[in-house]
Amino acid sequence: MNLLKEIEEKNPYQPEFIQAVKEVAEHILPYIEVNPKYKKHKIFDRMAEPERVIIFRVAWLDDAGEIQINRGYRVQMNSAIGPYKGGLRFHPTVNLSILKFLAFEQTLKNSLTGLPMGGAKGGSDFNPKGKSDNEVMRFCQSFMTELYRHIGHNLDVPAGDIGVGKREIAYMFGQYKKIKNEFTGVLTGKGLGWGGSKIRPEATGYGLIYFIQEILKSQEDTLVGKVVAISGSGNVAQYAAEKSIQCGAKVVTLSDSEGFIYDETGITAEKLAWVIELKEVRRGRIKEYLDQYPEAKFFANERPWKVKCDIALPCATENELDDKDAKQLIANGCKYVGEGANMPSTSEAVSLFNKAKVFYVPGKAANAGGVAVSGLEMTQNSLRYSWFSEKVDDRLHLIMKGIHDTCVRYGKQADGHVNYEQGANIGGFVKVADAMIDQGVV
C-alpha cells in the first residue's frame, strides 16, 4: 500500500479525493497483482493523477453593482477512451478535492457506459441559490469567458451537476456560441429546442431504477410493493421517485438540507408533481409538503435512513449516509442500496453493507444513466438529428443492463452474491487501463 501513501502525501488536504482513490484501490490493487501488465505500466498511479487541472478567477457584477469574485475549476482527469466528459457543479462547498474525486469517479463511470467518453469535472464555489436570473446569467457568462478556451465538442464536453440546471447550461452555451461564433455540441443538458436530448432530465433517476430492476430480476423479484426511501428532492430524486412509482413501488421519503418528509401512505404521482413544481418553479423547501399534505411528517435536520424500507436510494450529496445510518437500514431489513448521488455513502457504511450482503451499488454504476444520455446527446449533435424519447429510453435501458452485467462479471463471489462495488471498480478500470497501455506513456 506504499502507492496509496504516496498518493496521500502528494494530495494533502484533499480528503474526498483520497477517500475515492482508496475505495477503488481496495479492489483494483489486488486485481493488478494478478494482472501484472497493469503494474508494469503503473496504470493506477497514472489514473490517480489528473491529466490537467485548470483553476481560474470568475469576477462578476451583482444586481447592486458590487463586484463579486469566485473561483472556477476544470479537472480533466483522463482522456484515454474519449473526450473529457463530466458535469459542472456550482455550490459553496466546491473545492479541488471534491472535483478531483468526482473526476476520478467519472472516469470509471463513463467507461462502464461503453460509450467513448473520458472523465472530467468542474465548477465553482458560486452559490446560485438566492441569486436573480440576471446575476446567474452574469456569473455564467464570466465563467464561460475563461472556460471556453479549455473545452470543445472533440476535447471536453461539460454538463450540469448540483447547482447547474437547464438555466445555467443555457447561459453558458449562449456565451460560448458568442465567443466562438459557432454552434456545436459543446455542452450537454441543453434545451430540446437547441440540441438537447429527450429523456436527459430523467436519465439519472430512471437509470438508477433500471439498475435496481436488473438486480431484482436476478433475484426473481420486482419493484411491485417495495418500500423505497429516497434522499434529496432535486432532479435525480424526483425521477427516481417517478420511475419507482410507475413500476409499482411505494416511495415514502424525500429530503433537502433542512430535513426529510415521511409520507407513510406513499408519495403518489400527483404528490410528486406538486413537489417538482415546488422545487423547480417556486424553489421552495421540502417541509412545505406538509402544508399541502398534512398527513405526512417532517423531521428537521435529519436524514431519512431511520425509516423502514426495502430499498434505499441516497440521491443528495457525498457522505450523507454514514455507518450509523447503514446499521439502521440493515436492522430495518433494507436489502438494496443504490447511489443516485456521487459517493453518498461513507467508507464505513459501504463496508457494513457488503458484510451484511446488502446489494449495494456505487454511484459510478447506479447513477451512470445521466452521463449515458449525455453521451447519446453528443451522438445526436454529431448527426444533427434528434431521436424520439422511446429510442433514447430504450438505449438508456440497454446501457444500464450492460453496466449491471459488467458488475456481475467482475463482482460475482464464490457464494453467488454479487459485490457490485468490486464489479463496478474493476469493470470500469479495465477498459481505461487497456486503452492507456495501447497509447503508450503520455
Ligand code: NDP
The other form holds:
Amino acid sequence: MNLLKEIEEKNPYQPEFIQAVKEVAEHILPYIEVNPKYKKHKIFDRMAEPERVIIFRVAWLDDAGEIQINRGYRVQMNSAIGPYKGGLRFHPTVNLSILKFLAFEQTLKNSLTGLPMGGAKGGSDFNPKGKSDNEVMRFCQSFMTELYRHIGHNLDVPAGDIGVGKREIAYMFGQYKKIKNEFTGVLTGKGLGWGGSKIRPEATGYGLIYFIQEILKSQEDTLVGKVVAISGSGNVAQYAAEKSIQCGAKVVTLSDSEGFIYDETGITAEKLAWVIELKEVRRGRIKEYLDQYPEAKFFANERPWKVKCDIALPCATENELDDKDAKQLIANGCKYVGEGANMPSTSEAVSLFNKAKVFYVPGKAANAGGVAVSGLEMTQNSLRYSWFSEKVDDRLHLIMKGIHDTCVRYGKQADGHVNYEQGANIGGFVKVADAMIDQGVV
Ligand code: NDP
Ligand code: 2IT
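Please move on to the form predicted in complex with the ligand, as the form predicted on its own is already shown.
What follows is the whole complex; the chain from before opens it.
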C-alpha cells in the first residue's frame, strides 16, 4: 500500500500530525527513491511511529478546593541521535495529534542544530490563563509527579513551549528535585541562578532573525529599514521583535488570540520593553497596548497578514497563516517568511510562497535556535559551569548559520533559488536516518 495512505489510516483523527508528515514526505520520498538504503531499512515508516507515547491523568485542587482533572502527555518520538528533547505545551487545544506533529518536527529540527538531541514533545490541555500562581504550582507539581518517572537528564529533557515559561519550568523542576532527591539538568529554560543558560529566553527569536539575516546576506541586503510583521506576543515574538529592532528593522505588529495591534510608527525598544512587562509580569492582553500608545490600532479577531511588510514572522501557533493570508502577503510585496512558530503556515500557503519564490523558511529550521540553546544549557549543566552571554550568543549565531548552509546544500534548485523547506527536511532527515540504520531494527 502507498506509504502515506498507510500512515493516514493508522492515525485517524490526527490532522496536524498527517499534515506535518505529508509536508516532510513531499521531499523525503523522492530523496529515498534515489537513496534506496533508506527505503530498504524503512526509515521514514519508522520515523512516523513514535518510540513511545505516555498519557496520564493530572488531578489537582483549585483555589476553591475543587478537584480538577487534566490530561498529561509525553510523546517520545525518536532517540537515534540523543536523549529525547523538546518542549511542554499547556493549552486547552493540546491533544495527541498536535503533540505528535510537534514531536515529529522536533526530531528533524534537533538534528539540524548539529547537537546530540532526539525528538519529543509533551504537555497538557491545562489552561494557565486566569489561574493563580498557586493553582499553576499545584498543577505543575501533579503533572511532574507522574512525568518524573519517564524523564531524566540522560533520557528525556523537556523545556517550555506555549503556556510554559520560566514560572512553570521552575515549579516542575522543584517537584522533580523533591521526588528524585537529585539536582540534575532534567529541564531546560531554568532560572539563571539555578542551572539555566544565558540567552535561552531570547534564543528562539534571536535565532530566527540570525537566519533571516543569512538569507538577506545572500541577496546582498540587510534588515535596515525593512518592515516586519510579527504575530504572537509571547516568548518567541518578543525576542524576534527585539532583535529585529536592534538590527534596524521596523516592527509594526504583534498579536494574541484576540487580535493584532498595528503601530505604523514602529514598535521601538522602549515600547517593546513595555509589552514584555505587560505579558510576562502583568499577564495582560496585547490590546492594552493602545492604553499606553493610543496612536496604534487594534484589529479584533484578525491576524496581521493584511499589513504591508517586507518580512512576515508568524510566531504564535500552527496554521495561523492560510492561503488567503499568503496571497495578501505576496500581493503586498512580502519577500521573506520565517516561521518562529511550529507549522504556522498551512500547506496551501507554503505552496503559494514557493510558487511566488518568496524566501520561505519552515519552523524546523527558522526556530531551531531555542532548542539549540537548550542543548547548550545541557552542555553547561554537564560541565557544572555557566557561560557568559557573549559565548552562548556566538554559538547560537554559528548554529543558525550552519542550519542555513545545510538548507542551501540540500535545497538549491536548478535555477539557483533555494527551497528552504526541501533543504531543512532532507538536511534534518539524513543524520537521524543514518543513525537508525547503524543501530539496527529497534
Ligand atoms: P507563548 O505562550 O510565550 O506565546 C504564545 C503566543 O501565541 C501568545 O501571544 C498567544 O496568545 C499566541 N497564541 C497561542 N495560541 C494561539 C491561537 N490558537 N491563536 C492565536 N494566537 C495564539 O509561546 P511561545 O512564544 O513559546 O511559542 C510560540 C510558538 O513558537 C509556538 O508555535 C511554539 O511551538 C513555537 N516555538 C517555541 C519555542 C520556545 O523556545 N518557546 C521554540 C521554537 C518554537 P494568547 O495569549 O492569546 O494565547
Ligand atoms: O519547539 C521547540 O523547539 C521548543 N519549544 C523548544 C524545545 C526545547 O527543548 O528547548
